[in-house]
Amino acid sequence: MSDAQTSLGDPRALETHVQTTKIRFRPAQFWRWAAGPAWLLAALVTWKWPDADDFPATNQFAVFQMVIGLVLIALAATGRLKDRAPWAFVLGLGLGAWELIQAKLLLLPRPFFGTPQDLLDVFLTDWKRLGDSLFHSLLLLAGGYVPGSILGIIVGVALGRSHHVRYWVRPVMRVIGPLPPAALLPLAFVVIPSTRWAGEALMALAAGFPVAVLTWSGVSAVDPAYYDVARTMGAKNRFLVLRVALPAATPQIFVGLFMGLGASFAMLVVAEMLGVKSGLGFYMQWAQGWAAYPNMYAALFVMSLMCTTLMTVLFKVRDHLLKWQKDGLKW
């Protein structure tokens, strides 16, 4: 008997053996090679199985797949998708179930639940009315949250410093602030004339509580031998409240513009929706009220994408100003 007999016979050696040549499952290699295909079989369903009504864009859609499919294909071959492959994988089958679903058997009652090419075609078709509904929502968030941010700031620093301003202020506070500024909307539209700036107080409401109320839980946590060591260098009032307070309250700042940001969303949508006769807000009632259910799904889409870049550029603005906390907060 040949030595490599001898050693096949032995059981530990037969182990070791299969263990060595057993080829091994590596996830990440699963993910990164079947993201494309998956949006390559999502495409040819899309094309070769027939709908089950007359619906539009089919043919870009499926093209819309197959293009996506050969770059991932392309990224997966350059070694370029990694952590977004289980994603990119996930969505492609996402997206042809949905489109089996529906646009092939009709499981779903229509018109309340498209199809993936009536979002398309929505995009296609009507995107100059998406896009300036965006352009006004836009206008209209900047003309509440920043200034609402700003008020809330210069607030939150006199309540953090001046025991006067404590007094009057926060009762007030404690009595407005907690209130949803939506309802306060039937009386902003009674006392204020024009129903664009009342959104857009009621906006800046919104902002401007979380802001005043982290920013003065801010400033009330600078150690107070900070303001002795300014002082004994000559430094005056203006000096410790730009050099010392505002400095060291920027991390709990930052955490109440995130809280203003994201009621200010909600607040947005609400006032499109109830009284500014523009933006993605009054968009998605018209498309509702016209039982155009793939065009209110394009205007979440869009919101959804506006809201997400919005937060995202405030994060980077924080990781750069505050690149000692980089990895305190997350989004």
Second form
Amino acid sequence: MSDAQTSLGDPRALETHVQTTKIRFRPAQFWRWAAGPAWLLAALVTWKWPDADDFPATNQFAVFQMVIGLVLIALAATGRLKDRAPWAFVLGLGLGAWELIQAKLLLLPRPFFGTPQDLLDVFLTDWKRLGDSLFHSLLLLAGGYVPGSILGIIVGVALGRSHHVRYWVRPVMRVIGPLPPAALLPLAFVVIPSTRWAGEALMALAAGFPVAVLTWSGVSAVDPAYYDVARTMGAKNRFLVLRVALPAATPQIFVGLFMGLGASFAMLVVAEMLGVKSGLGFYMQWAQGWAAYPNMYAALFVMSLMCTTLMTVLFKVRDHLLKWQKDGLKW
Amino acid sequence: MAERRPQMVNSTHPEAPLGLTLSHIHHSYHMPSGSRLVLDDVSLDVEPGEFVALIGPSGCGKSTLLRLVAGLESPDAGTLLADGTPVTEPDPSRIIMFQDPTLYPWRTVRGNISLGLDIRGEKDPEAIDAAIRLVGLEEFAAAWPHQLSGGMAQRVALARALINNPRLLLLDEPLGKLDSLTRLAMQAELYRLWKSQGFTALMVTHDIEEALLLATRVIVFSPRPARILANIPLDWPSTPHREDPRLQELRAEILRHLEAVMAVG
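Target state, the form predicted together with its partner chain; input state, the form predicted on its own:
What follows is the entire complex, opening with the chain shown before.
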């Protein structure tokens, strides 16, 4: 009797019992080892299940899925697939589902809804033109965003530091600034002989306005004591602007650069669709005109990649320059 | 070779402490609601090497006086001479230190301390090291200002001032926001630096005891507009103790001056 009582009453005995018998489900382990096989399974479906119609590049797509699946398994085995494992798994299944629904069962109306292999085919056959379009878009963007941002910072600092500049420039900014730059496009194409320059000028405007306003706000918010500290040690205006006002306003300036980049993307696409005869926007317009929807999706994909990469670069630069801040937004 | 002084050395500046002559200084602040007189006929002589404490009610204009001496502002009327030369603009020989450390958050401790050198385009890593050692912050040279405590930040501000080898240090309640223990430590630090570095000091404070312990002379100001009520030279034969009975007497005397005007005003 006493034996039974002690074995029931001892909590430690119970605990070890549970631990040894219960098989624990570990989600991290599951995602890690499920991601690769999910892609392989999808590859098998792509390869073996007959297409509902004559689609290009089906086998290439199966190879693509298989390679990704093998790479994921290799990454899992070497312990380098951790945080991204759930995403890799879901992406594999998602692509597989798309393949099944459209390429194998043809459940959605064509040609507006393409298949994964259609998209892959565009990259395989038209990559030269896509790359060329990307290059021209980047060129056009740089030609507008970079000068616009520099000009915006200069104007913003001048607004923050000089009463005269405020008096003359502020009303002009208030009239022109809030106007969507795209609204000026018809005018710009008439006034500026080159459509390319017109697009760049409007992108510069699109970027310059938010950068100028936020730089201005950052510079006016600088603690006057910062200037006093430098002045008492003999600093002149040049040092006060470049080494005190600008670094102090950097957090705000980057908000402006971020907003300006977004506005420039919008302006870039509009300019390329309406006048400039190159770039991803032009490619999309052209593809849509020929009802070449896979090409349009491919261009959209490349454009999204371009935009997110540029944003990431901007945030990396910001994180580096603002490493002195206690905390910062992570992109 | 010339004898090297134990403290920081910057050969480009003569290091003799600075003397000040203020005569009949008037100064007003101009605001939308009208102008407001803050300094009313202030005359004051400061000998080279003195440590003068300025005491008076809040907002009486003591800080304005420091800003005028620093050259950050010009007086409306009166003459202000530093070693016989009129003060027209800020100069690294007259450094002001504020109640807030006002360190630049985008510069490390080391970067903040080297500010004066950067402004003048000088490179002198040894002087920076010496200044960091002087305030005992060797381990924090690479830290960002937000990582420092209030006392450490104020020590950085002190080192940032001293690297300029100032001949006059203007202290605008530099210990006002520190907790009492840190404050005691910083008082000792300030006293030690004044003794060793050879500069004239002009310090605004609200703490009568602090003024009596550190200064060689205490000036008592009236409420705004500031006039000089009393000029009390202190000649302690040795470093005074906080419990010294003469200290308590002087403390009472200063309070009497202040209470008399506060009651009327």
